[in-house]
Every structure is written in structure tokens, then in C-alpha cells.
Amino acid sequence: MRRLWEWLEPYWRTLRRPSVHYSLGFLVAAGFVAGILFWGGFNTALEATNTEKFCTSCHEMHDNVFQELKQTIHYSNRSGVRATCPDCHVPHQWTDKIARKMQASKEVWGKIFGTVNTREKFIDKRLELAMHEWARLKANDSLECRNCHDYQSMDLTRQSSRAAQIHKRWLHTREKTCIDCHKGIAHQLPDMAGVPQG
């Protein structure tokens, strides 16, 4: 026990010498309680701005894309699950939801600026706001729609054989994703001429 002390002794004394006005073991200490409530606030901060009710708080969302979803089967459908926003545009894994967050940061401003304050100038920006969305989709290998449609889970039996097909064809090889052939799943399209379809 002594040799242990005599071990951890230079190190006690240095956590409690005083710095100019508290010991450094108390600034430690005061520096972990902070990180803490830090962490505590950024989280529930995260956890707050990834509901469909922060999604949908403002105007331009709730009149116009969130009334399109209301309309399609990730909203509404027989077993009663239902595909909220975050579920779709927000990625599950914590690092690629901080990634996520910072890209949405933009929103803030298109809503700050009125980019899209009106249904005409959120009709005028629908390709633009489309395809940086599919292409966030296509850059992730459509992250946000495996996290619900597993490949490996699929019946392809209980499929038409149109889609059996082409599922296996595509997503079994991974030469294409989700996105390149779901586009519009859960909104409108916007004027569609002059993209690729899948």
C-alpha cells in the first residue's frame, strides 16, 4: 500500500495544488460537471430538433411537403407503421446524424431569408431542393431507407415479378440504390425534365 502511495503521491499533490485561485482538482472536477450538463443540453438540444413536430413548426414544411407525405404509404398504411421526418432525412448513426445537422444548418438560413416563404418560390426551388436531397441519398447508398427496407429481408415472392426482378437485378449488386428508382416515394415530384430516371 505504501509503494502505491509513493507512487500516486506526485500526482495527488499536483492535483491539489492551487492554481491562482482553485486547486487543479477542483478544476477537473468542475471541468467533467460541465462537459456533463454540456452534453446533457447538445443532446436533448439534437433530440428536439429531430421530431416531425420541430419539422413541421414551421410554415413552409407543414404546407407543403408534410401535406404531400400525409398522402403516401410511409404516412399511412395498413400495418400503422408510420415514417416521420427524421426517419427519412436524418441518418440513425450518431456521427452521420451530426453530419446531417450541420448540412440542414442551410435550412435555417432558406427560412431566415424567406427562400421558400411562399408555395410559388417553394415550387421554383423544388428541383434544386430535390436533388440535393437525392444526392445526399446517392452519396449515402440511401442510408436513411435501409434502416427500415433491408434487402436481405425482403420476400421477393410476395413482390409483382417487375420488382422482384429489378430488386434483385440492382440492390442485390448494389449497382444502384434506393433513391435512383424511389424518387418521390414520399413527395411530389418537382418538373422532372432533364433528370435520369432510374
Contents of the next structure:
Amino acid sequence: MRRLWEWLEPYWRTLRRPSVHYSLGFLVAAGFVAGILFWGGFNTALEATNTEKFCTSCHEMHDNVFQELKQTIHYSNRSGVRATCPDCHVPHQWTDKIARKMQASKEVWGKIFGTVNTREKFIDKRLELAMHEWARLKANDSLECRNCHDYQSMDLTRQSSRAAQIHKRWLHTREKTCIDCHKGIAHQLPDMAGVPQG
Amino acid sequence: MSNAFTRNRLLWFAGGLVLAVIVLVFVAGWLAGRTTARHDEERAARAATQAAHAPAAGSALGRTDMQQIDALRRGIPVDQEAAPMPLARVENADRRRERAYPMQPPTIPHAIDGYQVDKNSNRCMLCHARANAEKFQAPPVSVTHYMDRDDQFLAAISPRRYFCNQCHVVQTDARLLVGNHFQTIDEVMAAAEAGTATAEASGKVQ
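With the form predicted on its own already on screen, would you show the form predicted in complex with its partner chain?
Below: every chain and molecule of the assembly, starting with the one above.
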């Protein structure tokens, strides 16, 4: 410990000493420019990890959940509007997004140590993984669904009478949120025995 | 120049010969191609006149009169590719339909696109299970679906009744591929009572 401090001390002293060569104005301006560069770079890097291309670049995602997504209406439909992985799995707001990204560091760990690197491992773990997502969406009132599907903008008269009735009864009263009924909307469901539905 | 010509006379001769052969082959090929093209034109014209004569035929979708059972090709010759029919729309009105005969499995009156029915999950049972039927105001699954084949009651739905789509199907607005004379028993009885022959004899086609 003492050795470490002896090694660090000169650097620490340099850092603590006031600048003698650079003017305050230069330091402020340089700090400002460096800040812009850092922030822009940070956000660019963050957004790069927030694309479908990035998500599906590992075969755990590409061979399992992405193949299932391809068959659903969230991937292909008559109007051509579609959701990509982060639209549903990463919150859009900054603080929530950063919190989720910090959580996702577990996924990096999983990738490195091959937690779900085969189809069998994935299927075994699927219920647990799905439960995490359901719990997350339930806790944030299906925020990611509502980014696109706003109840206020739903024209109930254009839904089938059954759908309109159920949405009015459960969604309007806020008794239930999207994920309560629409589990497995974009992926196949795991073994649902014992999981309360609806 | 003349020197070069005399020295390589054989080479010049051979070159000229090759050129002549090439021209000959080209002309022959061109003539052959023109005759086949004319044949094709004639055949197309013949097909067009035939199509014009055939009743209700000649649309891009092929024959639409459906007089023959040819659901796959719709009367289009095997050497021609047909434009596919537009997909039929699933009726989604949520109104229960009449059964055509007493033990008919009820048809599904709503769309079931993307419903997962497999070992893991049965989307139909989300609403149609006994426990959930009240909540979703859906008709609960019949008691027969909770019996094994020896008529013993089970707590959960019977495995042999698990795959709803085996018997219950959605209805689309697709045109009938083949006409039929089906009458429900009520229609038959009504006709018998009125003393008339069956509707089939009076030319009714459903």
C-alpha cells in the first residue's frame, strides 16, 4: 500500500498544483470542447450498442430470439412500421436507459462465460430470462409498449369488439398493463405452466 | 504490302474462310431465331383468342368460374405462372356463427394470427379456459375437452383436445373453390313439410 502511494504521489501532486502555463480562459474553452467531444463520443458509442445489428451480432440473440421475432407482426406488417430490439428492451429516456445499460453489463459477463451459448442452455434459462423482462415491463407500466401504443390514441371502434371491450375494461382503468395479457407478443413463450396469465 | 501478302497467302486465305464461316453461322442462327419467335407469337395469339372465347377466363388470376376442381393452378396451363390470388381476410367480428349440424365444432369468430399453441403455451386457453372465461367473456371450452377417452374427467384440458385448430377453424371471405348443395337438416325438414322437393332439385346452390 505504501509502495503504491509512493509511486502515485508525484502524479497526485501534479494534479493538485494550479496550472502555471495555461490561462483560465484557455482551460475553460479547452474543457468545453473536450466535453463536447467526450459527450458526443459517449452517446455515439451508446447508440451503437443500441441497434438491432449490435444485438443480433452475437449468435445467442441472432439464432434464438431474433428468428422468433422475424415471424411476428413487430418485424413485418402491412404498413412497414417495425420495432427493433432496443425499442422494447431499452428504455428511451436517458436515466432509465443508463440504468438498463448498467444492468446489461451482466449480459456481457454472460457472453464472455457462455451462459446461454447453446440452444439447450437458452431454452433451460428462457423462463427466467422472460420473467425478468415481464417484471421489468410490469414495473414500468409497459413503458416500452406505450412508446408506440398510446391508449389515448387507440381508436377502440376500429378494434374488434372483443379487443375494444377488454382494452376498455382492463387497460383504461389501469388495472392491467400491456404485458399482463400480451406476453410472448414478439417471441415464443417458455413453458408457461404455473405462470399466471391474463 | 504485296510482299507480305504473298508471303502469308495461306494465312490470309484461312482468315477469310473463318470469317465467312462466322457470317454464315450468324445468318443461320438469326433465321432460326426469327422463325421460333414467329411461332411464339402465333402461339400467344392463339392463346389470347382462346382466352377471349373461354367464359369468364383471361384474367391475370386465371379462371375464376371454378367449374372444375383445379384449386392449385386455377385453370392456368402448367407452362405459365399465375399471379397469386390476394390473401383472404379472416372474419373478425366476434359474433358466434350457427353450426351447420349438431356436433360441428364451433368455428372461431375472430382472427388468431400468431397464436402460440404448443407444448409451452396455449394462447386460446388464455380466454377460453374455464377459470378465465368469465373474465374475458369468452365461451368456455366444452366439458368434453376435460375428459379422457374413457369419459373420465380430468382436471386440466385433455391432451387429445389440446390443439384447438385441429377442429376449430377461422372463416375467411374467400370464394368457394367448388360449389356445393349442402343443406342443413332444418332446411331439409322445412322443404319436406312444404311438400316441395329438396332445394337441390329446385336448383339452389349454396
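Note that the structure is a prediction, hence the values are computed from the model and not measured. Numbering follows the first chain given and starts at 1. If you superpose the two forms and keep the largest set of C-alpha atoms that fall within 1.5 Å, you have the rigid core.
- Taking the rigid core as fixed, one finds a CA shift for Met192 smaller than 2 Å between these two forms.
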